[in-house]
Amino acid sequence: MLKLSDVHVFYGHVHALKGVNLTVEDGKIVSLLGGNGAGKSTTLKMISRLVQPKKGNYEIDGKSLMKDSPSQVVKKGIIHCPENRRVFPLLTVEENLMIGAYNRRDKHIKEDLQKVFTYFPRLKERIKQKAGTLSGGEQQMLAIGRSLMGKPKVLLLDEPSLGIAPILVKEIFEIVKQINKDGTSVLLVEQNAHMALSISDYSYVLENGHIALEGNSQELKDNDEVRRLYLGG
């Protein structure tokens, strides 16, 4: 279980996260919703140790990660799939995927590569193709696949629908559901609130750096305030 307790983050004098409490239980998809600048990506960066909290605690399975480096967090199974994909454009699909397994020393890397191809058959078709020549949707598949090669316990997924054709968005979210069913917990940051609420078990709504609402995703989907602010109804 991943747990944040009373987390505060500052950028200079800007109070970006204001006492955030958040839990991702094992085997669950948790979505984090909110407008631009609400603190969603900052939350993921804090979990990845790319930004440092000024106050609070952050732990997985009861063990604090507050003193860990980003590489140590990755080794403990918390893998960040960043916004805007950030694949290595001059490297092939295969090379990008293998970079995701950089910290691994086990004997199951090739097996997990084949598993990625079961999720994303298009990547296998383009295995020797340079990542920069893929479509936006294919690059998103590659970014998720690269993250899976790190063998995550918790996948931090930042805006997977951004800049993707609607038909591919639906496909990618169906694959995220399958990844979760296969045992990976997911913390999903997503502006497509309807899609995020549809696939997640529990959701939090961030406003100006603090949790304004939280609850069962279906219940939030039916919440009048959430519908008005995020679902266009």
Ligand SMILES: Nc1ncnc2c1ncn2[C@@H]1O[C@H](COP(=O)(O)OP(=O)(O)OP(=O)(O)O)[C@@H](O)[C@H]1O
The other form holds:
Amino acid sequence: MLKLSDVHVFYGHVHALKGVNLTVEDGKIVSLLGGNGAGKSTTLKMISRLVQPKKGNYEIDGKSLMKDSPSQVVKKGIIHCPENRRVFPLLTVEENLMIGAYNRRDKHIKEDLQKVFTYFPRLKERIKQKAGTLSGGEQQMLAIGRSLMGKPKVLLLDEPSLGIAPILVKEIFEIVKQINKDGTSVLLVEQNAHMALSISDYSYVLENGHIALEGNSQELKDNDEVRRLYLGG
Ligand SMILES: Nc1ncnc2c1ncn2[C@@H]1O[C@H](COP(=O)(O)OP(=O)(O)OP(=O)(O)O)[C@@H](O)[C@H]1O
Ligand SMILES: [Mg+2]
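Same protein, different state: after the form predicted on its own, show the form predicted in complex with the named molecule.
Every component of the complex follows; first up is the chain already shown.
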């Protein structure tokens, strides 16, 4: 279980997270919704320690991560798939995937590569292709595949649907569901609230650095405020 308690983050004078409390229970998909600038990406960056918390605590399975470096967080099974995909454009699909395993010394890396190809057969077809020549949707698949190569216990997924054709968005969300069924918890940041609420178990709504609302995703779908603000009425 990943648990954030009263987490505060500042960018200079900008108080971006103002006491965030959030829990991702094992085996669940949890979505984090909210408008532009609400602090969604900051929450994920804080968990993976690309930005530092100023106050508060967060832990995995009861052990605090407050003193950890980004690579220690990765070693504990928390893998961040960032906003805008960030694949290495000049490296091949295979090389990008192998970078996801850089922290591992075990013998199962090859098997896990095959597993990624069963989730995303398109990546296998394009194994020697430079990542920069993939379509946006394929780059998103590659970014998720690269994260899977780190063997996540908890996958932090930032806006996987951004700028992607609707048909691929559906495909990607189906695979996220499958990844979750295969044992990875997911913290999903999404602007596509319809999609996020339909695949997640529990959801939080961030507003201006605060959790404004939380609940079972099914219940939030029927919440008047959520419908008005995030689901188009
Ligand atoms: N590096 C930075 N320096 C200064 N301010 C920042 C920085 N990164 C983010 N912010 C500010 O922190 C707030 C939260 O940003 P964040 O990127 O977490 O929002 P978000 O919810 O992910 O938004 P979006 O939906 O647009 O991706 C915003 O007001 C943003 O301007
Ligand atoms: Mg963001």
